[in-house]
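Okay, so here's just one chain, in structure tokens, the form predicted on its own.
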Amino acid sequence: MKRIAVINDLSGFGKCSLSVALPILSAMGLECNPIPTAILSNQTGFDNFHSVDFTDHLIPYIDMWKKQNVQFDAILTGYLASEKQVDIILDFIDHFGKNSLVFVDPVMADDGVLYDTYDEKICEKVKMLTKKANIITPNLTELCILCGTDYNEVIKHPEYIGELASSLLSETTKTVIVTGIKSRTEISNLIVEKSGSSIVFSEFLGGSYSGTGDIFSSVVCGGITKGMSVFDAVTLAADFIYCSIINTPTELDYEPNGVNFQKHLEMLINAK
């Protein structure tokens, strides 16, 4: 069974991060090995939450894995809470990532705004992390941060998104997937590789549900690890999220709970 190390936070309520990666990757026939960066009573979209920072436990946690000489087919990183955490994960990739697919979701911001726990210093660290990745999945705001470009200007000139994404390709980074590009009627994911680019479109259903980015990265990373093409894996993720949103209540107070993806895990079990 192929094995993926997933580095993200764990929330008791609000279907996101590790609480979606574990069932999704398991449904895809993959072993998910979690490294929690923080443990939360419920994700931060709720009015109140309790959070335990796991930073001080990360090094001894990972050291036990080093002693066991484990190997991974892929490494997937999500939310990292501090510069110190990024440094620890950079070391983790140096140690475990030599023969692994390194997949980085550079979680920093959305809709033109940095997350509350982020500042310029940690963003610079995340940039370092993306340079070690084979595949990165920034949203449009994160793409602008990685490229040092003004978000408001890119919104006015979306024709430059592909050019910006191409500038992040390197000998290490083979694929950039710009996620969640919205129009009035569609939401698209732009795939950029040295060989060219392609777009996966979905109908834009409105609303804002927690965890869809984590679902996307889990499905895409899982699909590629299983041997799917990038385009097919992105298409699967987009279809899976669309079906999950369709079957999720539309009340505003439900949105922090995430989407009802569990009803559609069969899509992932049968995916090839």
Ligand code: PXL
The other form holds:
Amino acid sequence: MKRIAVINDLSGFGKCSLSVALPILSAMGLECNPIPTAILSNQTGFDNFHSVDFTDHLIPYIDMWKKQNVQFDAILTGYLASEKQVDIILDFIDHFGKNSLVFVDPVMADDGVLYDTYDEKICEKVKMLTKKANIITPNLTELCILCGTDYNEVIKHPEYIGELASSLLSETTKTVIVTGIKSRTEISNLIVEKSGSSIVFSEFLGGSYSGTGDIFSSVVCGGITKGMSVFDAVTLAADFIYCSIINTPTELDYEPNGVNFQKHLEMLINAK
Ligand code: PXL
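Could you output the structure for the form predicted together with this ligand, given that the previous block was the form predicted on its own?
Time for the whole complex; same chain goes first.
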């Protein structure tokens, strides 16, 4: 069974981060080995939250893994709780990532706004981390942060999104997937590689939901690790999220408890 180390937080409410990576990767027939960056009562988009930063435990936690002499087929990173965690993750990738695909979801912000626990300093470190990745999955706001561009200008000129994404390609970073690009009726994910770009469109159902970026990165990471093409993995992720949103009745513009993805795990179990 292929193994994926997932470095992300554990949130008690919000259906995000490890709470979605674990069931999703398991449904895809992969072993998900979690490294918690923080433990939260609920994700930070709720009015209040309690967070325990796990930074001081990461080195001894990972040291035990070093003793086991394990390797990973993929490494996926998400929400980080401190700048120091980036240095620890860079060391982790050097040690365990010799034969791994490295996925970095540069979790920092959404809809033009930084998440509560993020600031400019940690964003600089996240930028460093993306340079080690083979595949990155920023949303549009995160793409702008990575490129040092004004989000409000970019949403007025979406024709530049492809150019911005390709500026992040390198010898190491072969694929940039810009997620959740919204128009009035559609929401699209743009795949940019050296050889060209492609877009996966879905109907835009309105609203904004916790955890959909984490569901996306988990499905894409799982799919590609299993041998799917990038396009097919992104299509599966978009379809899975679309079905999950339809199954999530909400009156809110922003749903902090995320989407009801559980009934649709069968889509992932059956995916080839
Ligand atoms: O889904 C991104 C995310 C992950 N983890 C935590 C968060 C957020 C977004 O708000 O607060 C704890």
